[in-house]
Amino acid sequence: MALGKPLDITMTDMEFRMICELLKSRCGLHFDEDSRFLVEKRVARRVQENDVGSFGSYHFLLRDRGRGEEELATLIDTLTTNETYFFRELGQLTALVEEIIPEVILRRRALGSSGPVTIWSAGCSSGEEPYSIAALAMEAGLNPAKDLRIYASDISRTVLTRSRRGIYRESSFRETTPALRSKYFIEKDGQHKVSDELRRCVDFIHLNLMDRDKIALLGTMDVVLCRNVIIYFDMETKKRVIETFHEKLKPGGYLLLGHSESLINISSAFELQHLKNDLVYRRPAPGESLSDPWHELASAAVAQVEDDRGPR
């Protein structure tokens, strides 16, 4: 339906409550009374575009087993901010590539095991985060096809489609150096496309963080990044999602949250690690004291990376 004059309808208390409860139960998003104006205006846009006439009818649409799932994903895009950019919070990504990944590799060697380091970018939005990880890994001398396995998930099929296409506007490159841009992106018609080499490094998955059955199909991870996502959840949902990450992380694995997020009052199952480049959370291994996490091994890993690179 073509958009015309905005619908002159008002969301009742019951309609607001029903839609918010559905959003919380299906995808964990939390909106309180302070967000009511935003919710009403943005949901009204979806009511108009679907030509259903009322908020009650729209709620019924969201519950439909056929069209409901796709429309719910569109509504989530409408209500949340998917804006991101390459190399966002670079210090944390540098800690991942230069400290965490080498430490995991050395730890495995010490235990006589091998295999790629598994990384899950949860709530990856339009894909800038996992592609940034792959590019920085290559810059650090790692081979993503051999040394890493990067999974990226989001609840929105729309942003995943954009991620897989790998075509970005100028706003995505606000923190990208000219050297990295020319090396990993191809410019065409004012846009930039991710190189095939980089695209092959990331597996994109449609995944709802509230869907434990589907998450159970993922293997265990060495690192989980969930940055600037849990800010949309209430406390109960935050605890549930962080518990899921704890279950999916291997002992000794790392959890990276956004700089505005923390586990205070959410979980005591992780330790806060002070790395050279940033602060991150870590799941202790069984029998490991918090005062003796793999710090010496991590330092050795950083030194090994610097030796392998040689002088810059």
Ligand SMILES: C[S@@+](CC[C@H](N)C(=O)[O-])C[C@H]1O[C@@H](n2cnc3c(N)ncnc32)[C@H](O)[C@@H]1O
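Numbering follows the first chain given and starts at 1. Take the two forms, find the largest set of C-alpha atoms that superpose within 1.5 Å, and that set is the rigid core. Treat the numbers as computed from the prediction; the structure is a model and nothing was measured. What changes on going to the form predicted together with the ligand:
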Second form
Amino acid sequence: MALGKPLDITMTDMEFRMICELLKSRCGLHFDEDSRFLVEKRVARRVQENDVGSFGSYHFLLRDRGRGEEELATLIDTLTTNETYFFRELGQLTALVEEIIPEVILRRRALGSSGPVTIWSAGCSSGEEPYSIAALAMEAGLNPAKDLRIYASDISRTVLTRSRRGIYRESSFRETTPALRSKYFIEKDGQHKVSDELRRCVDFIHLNLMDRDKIALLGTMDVVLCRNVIIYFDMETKKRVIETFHEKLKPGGYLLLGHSESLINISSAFELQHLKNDLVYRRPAPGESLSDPWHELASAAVAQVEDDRGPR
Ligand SMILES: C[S@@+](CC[C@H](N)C(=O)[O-])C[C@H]1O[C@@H](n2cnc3c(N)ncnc32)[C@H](O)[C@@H]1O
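Having gone through the form predicted on its own, I am curious about the other one (the form predicted together with the ligand); can you provide its structure?
What follows is the entire complex, opening with the chain shown before.
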């Protein structure tokens, strides 16, 4: 439908509260008075697009079991921030491929088990994060298709479609070196497409982090990355989502948050690990303390990677 002239309606306090409450309970997104102008403007466009005439009727539409789900997904797309780029917070991704993954592999071997290291990029936006992990893993001498299983999820279907297409604009490459860019991306007609080799390494899934039933269908993980996502949630939702990650992580598994995020006042179930390249959270294994063999294994893993690689 053509939008034409903007709809001249004002959101009442009650309508604002009802819509924010629905967004919070269904997808964890938190909007307060400071974001009222933004919410009102964007919801007004959806009211107009759906031709329902008022915010009240639109709220009713969102609660509809059939059409409501699809409309909520569209509304979320207009309200969420999908900002991301390749190799964002590189120190942390380096810690993942050079310290965490080797430690998990070594710990597995010590326990006599095998299988790929499972990694979940939760809130992956348009896919730059999981593709960066696959590229860095290859650079570190791993074979992501065999050594890793990378899952990437987001609530927005629009960004997931972009992830799967794997075609990116210039702004996604602001932190990408020319060497990595020419190795893992193909340039054609002014567009940059991620190589098939990288695309094969990542499984994209549509997932709302509030949907515990669907999350239960995912297996347990060695590493969860949830970077620059929980900043948009209120305290109650942050606690709930972090609790879910704790359940999904194997004992000894790692949780990587964005650099502006921490677990202070949210959870005490994780311990902070000082790695060479970054600080990360870890779900302790039962009965483990700071003097336990894990620390020796971690140091041994890092030393081995450095030996294998030789002097830089
Ligand atoms: C700023 S992006 C972060 C992308 C990437 N992790 C990074 O750090 O570059 C935040 C993403 O979280 C997603 N998101 C927000 N709420 C969500 C929810 N309840 N479930 C799943 N994803 C959600 C948004 O759709 C958005 O793509």
